[in-house]
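To begin, one chain is listed below as structure tokens, in the form predicted on its own.
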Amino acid sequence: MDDHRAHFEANRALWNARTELHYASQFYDVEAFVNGKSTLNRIELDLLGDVNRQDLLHLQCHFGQDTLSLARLGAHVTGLDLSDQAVAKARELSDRCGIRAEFIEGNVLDRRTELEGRFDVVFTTYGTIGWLPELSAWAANIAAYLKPGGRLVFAEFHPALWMYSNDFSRVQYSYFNREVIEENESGTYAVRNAPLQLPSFAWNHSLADVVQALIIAGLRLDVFREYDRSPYDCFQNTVATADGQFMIKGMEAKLPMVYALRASKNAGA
């Protein structure tokens, strides 16, 4: 990992930016979430099954509301994400709460030993991997932090749309992991008109890529699904759907935008 050393601070840097200015946002609504309010969807919570007493890691967690609404489930949650201010916020949060949980300042790609073997539940969701170069590494070591018969439970954006310009006007990149997306951010997708521009960079990673690199890890997939809408009205030139979701315009109900899985780890193993 030491060839992407610099793509990894940069990428810190710009989610250190980000992280008050999504604490503060309309976008991740704070005030209602202490008040409550569950930031989980439907397409992951119907993947997780009960965890209620289980001990569930939560990777690339930004500031801690999806780890809060597992821990408000029953879960013993851990979170673990690149940015230390969202680390920090994501800690401030869980005391402004009352919510028991920890949080972990890392690469989801670096093994930490001393979470070896310890989850009923690894559970990471939309806007993680493409921050990540490359698989291999980030399934083994969900394979390592996961209990025997434990579950990975994921959900992403699907790499179709990361293909396109950011205005959904031509296609751009490749579906296929060749090469480093480097752009210059401006806002964000909580803020849009924020005033921050810092640069990004991000890898596209095909459905099979993922597939391969779980099996590769000895990881077996259970289920898997794929979604013509996003739960997050996240991206440009979106509309918005009768069940409350968002397709891309001009291109409803003909482009992938979400996939989900959940898989597993051998009880032997």
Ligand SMILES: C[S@@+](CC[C@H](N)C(=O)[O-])C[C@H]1O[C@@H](n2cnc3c(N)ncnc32)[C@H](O)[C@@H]1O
Second form
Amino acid sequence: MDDHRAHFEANRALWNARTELHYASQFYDVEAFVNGKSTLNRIELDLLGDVNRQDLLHLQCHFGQDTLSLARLGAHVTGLDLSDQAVAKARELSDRCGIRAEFIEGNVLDRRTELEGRFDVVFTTYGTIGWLPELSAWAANIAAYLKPGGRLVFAEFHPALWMYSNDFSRVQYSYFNREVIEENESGTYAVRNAPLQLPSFAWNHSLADVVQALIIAGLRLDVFREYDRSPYDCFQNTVATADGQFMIKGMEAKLPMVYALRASKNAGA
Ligand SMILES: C[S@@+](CC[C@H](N)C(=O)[O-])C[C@H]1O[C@@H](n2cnc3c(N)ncnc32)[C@H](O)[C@@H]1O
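Counterpart to the form predicted on its own, namely the form predicted in complex with the named molecule:
Starting with the chain above, the whole complex follows.
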């Protein structure tokens, strides 16, 4: 992990800079959230089941809208994120909405012994593992944080998408690319014309790499699904679908855009 300290520091600076912009953005629509709108999508809700009174850990929680949406469903929530600005904003949002939640700053690849065996659900969705150079510590930490019988709910953009150039005009990367991807893009997916230009360091992970990491960590795959549309309009050259989601123009219904899974820890573990 030491090899990647500089990458994590750069990514933390990036997410710190993005947080304030995202909090004020139409994309995240904090006003609607404060007024009671849930930010959770059908995809993850279908996998979650009843979370009322359950202990839930949200990894890579950004400024906490999903975390607090889960708390509104009755879960006792803890959010964790690398960005100190995101954690500060999440605490501010939790106070503003009067929703109880705990937020901690940390790297998902570092084991935190105080979280071990505490959670019925570990939840992590959309735009998460691409910030991680490898998945064995990620999966092992998730398994360690779950109670016996606990479940992981995970939804993510499909690795097929990351093969393409940002404008989806050509295949730029191998599906199996494991090298770091350094970019210096301006703006963010939520505020395209934002005056922000900072380096980012990201990694692709094939479906097999994800599933294999979970198996090696001792989790059992219970549900695995793929979707031809994204609930978020965070890519270039998209078209809206009749159900309010998004596809890539010219590849409508041909390209997998999201996958989601539920995995569980053996009740006797
Ligand atoms: C795209 S956002 C996740 C968004 C999430 N779906 C939401 O809106 O609630 C990615 C988050 O991952 C965090 N992050 C990136 N690398 C991380 C790491 N190594 N450990 C913990 N958090 C990390 C960033 O700070 C950022 O808040």
